[in-house]
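Single chain ahead, by itself, as structure tokens, in the form predicted alone.
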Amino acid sequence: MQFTNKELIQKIDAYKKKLSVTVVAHFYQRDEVFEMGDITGDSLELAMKTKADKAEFVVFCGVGFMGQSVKVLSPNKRVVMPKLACCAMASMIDSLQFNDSLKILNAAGIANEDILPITYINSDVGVKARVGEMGGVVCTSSNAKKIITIALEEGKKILFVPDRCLGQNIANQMGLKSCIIGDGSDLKQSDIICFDGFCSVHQLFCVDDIEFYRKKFPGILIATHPECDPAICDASDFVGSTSQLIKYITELPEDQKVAVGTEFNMVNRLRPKNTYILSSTKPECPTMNETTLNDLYLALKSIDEGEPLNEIHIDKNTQKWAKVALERMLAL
């Protein structure tokens, strides 16, 4: 049988005032989804808030890498996803891929003890862990540089992964030379190594887009988020990530025109007046937007019924070692 929206709806705030459940969504989330949360904001915020809620089930509306940090560092909630949607950026990366960029860094006369790993947030649990197991640490696009130069103390080389564009943002950022594995470069010259992984999404913008704007709106300001190109990024008045993209425009003034380059549902929740999307294609994701209400009513459902949909389990050892890489950023 289909339910109309407004039915979900209605049946979905029942199962919410009936079990043990905290709905939660992300801000690339579509607009439907995304007003059930009981919380809401980018990947770390949400596992962070998780992590002090009280109701024995997590209901996450987002994608695969996100249920896994919640689950890794509240691991005695029981983390529930409508849609077992998969980021494609973390795809492109897993353990055994990163292990073979360690042969590569070897190969290039780079000890694995001369390497300090970083992997951003959006990666498998499985990178996490591999990535806790030698050291390294897990970022975001806000605390990306803070990170990178804390790393940079130990005087090793920074293997960065899975997002070849923020490795690179940073490091232009801090003046320091980067390469992706691949290139050509020589590695043992450049301070960042990237793993030639990016966000499919933040590809869609281009340096055209930009010069459209500003010749259409003199005096426009462009807000990008550092998965964009560096290109892109250099060309920018602001870079931030999701969170701080949201809180730069919404104290803009109400007639100063932007233009954005982050994905589309975000953006358009933003504020009704003079705020553009930075493409002419729909900078819409594909996998955050896998999740419908149905999808949200029947994860509902299998929780009221006790045989929870899509459950999220970790094996002990990678928990550990992917808790102990997580913890090392909150600790920073």
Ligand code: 13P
Given for the second form:
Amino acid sequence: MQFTNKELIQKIDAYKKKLSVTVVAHFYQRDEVFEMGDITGDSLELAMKTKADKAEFVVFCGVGFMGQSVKVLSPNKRVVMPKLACCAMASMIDSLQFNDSLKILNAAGIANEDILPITYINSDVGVKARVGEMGGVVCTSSNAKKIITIALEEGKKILFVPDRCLGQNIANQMGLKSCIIGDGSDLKQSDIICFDGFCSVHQLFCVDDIEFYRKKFPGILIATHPECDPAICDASDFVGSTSQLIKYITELPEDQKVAVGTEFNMVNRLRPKNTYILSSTKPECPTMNETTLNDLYLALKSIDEGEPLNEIHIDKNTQKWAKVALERMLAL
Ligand code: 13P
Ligand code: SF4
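Now the other one: the form predicted together with the ligand, given that the block above is the form predicted alone.
In what comes next, the whole complex appears, and the chain from above leads the way.
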């Protein structure tokens, strides 16, 4: 049976009252799903706020790595995902490819004990576990600079996975040398060695778009997410995580124009006027958009019926080491 959105919202609200459940939603979710979130935020905030939450069930509207991170940090919580949607960047590297990357560094004369791996939170739990086992740490777009600054104190080379853009953007901000595995650089000469992963959505933004907006609206500000290419971030007035972007943009004077380089759903609901999408192609994250109001309703219904859909389970060893890597981040 098909319900209207109004009916679905009523049913979801009724389940939220009846069950011990917290609905969590990332900023990139469709508007109608996002509005049902009890907890919202960027990746770091979602991980921390959900860890502190007391409900038995977490219904996570986002992508797979986010639900996995909640389960890792709070193994006793039951984590259900209305859609098992996988972030395209996170699926670019698994633990085997992580091991292959280490071998490439080893072949270039860098021993494992001289490598400190850092994984962006947008990665599979298996990669986080390998990073944890090797003494490494997780970072998010909002704390990457801080985490890398502290990590460098160990005097090791940083292997940064999976996002080459975030790794290089932070290196540029800090005046460090970086390279991408396979780009022909001498790996030994770099402080940060990045895996060649990227976000297909943030790859849509280009310098031509920035030039277009600056010509069309002199004085316009450009605000972008650090998953954009370094050429984009270097030409931006502000670079930040989703929460940092929201704060920056919503605090601008009403008549200040801004063009934003991140996912469509979030930018579209930010400000009624003077906010532009920094791309002529709609930058929608296909996997974030997979979750519908009907999926959220079905997930809650499945909990009520005692057979939760898409519940996250993680094997003990992976859980143990991924937790080490995530908790190192939270401790920092
Ligand atoms: P934030 O941590 O900034 O919310 O980013 C998550 C993400 O997937 C961006 O593409
Ligand atoms: Fe992953 Fe990119 Fe979607 Fe973020 S926008 S969830 S990095 S595919």
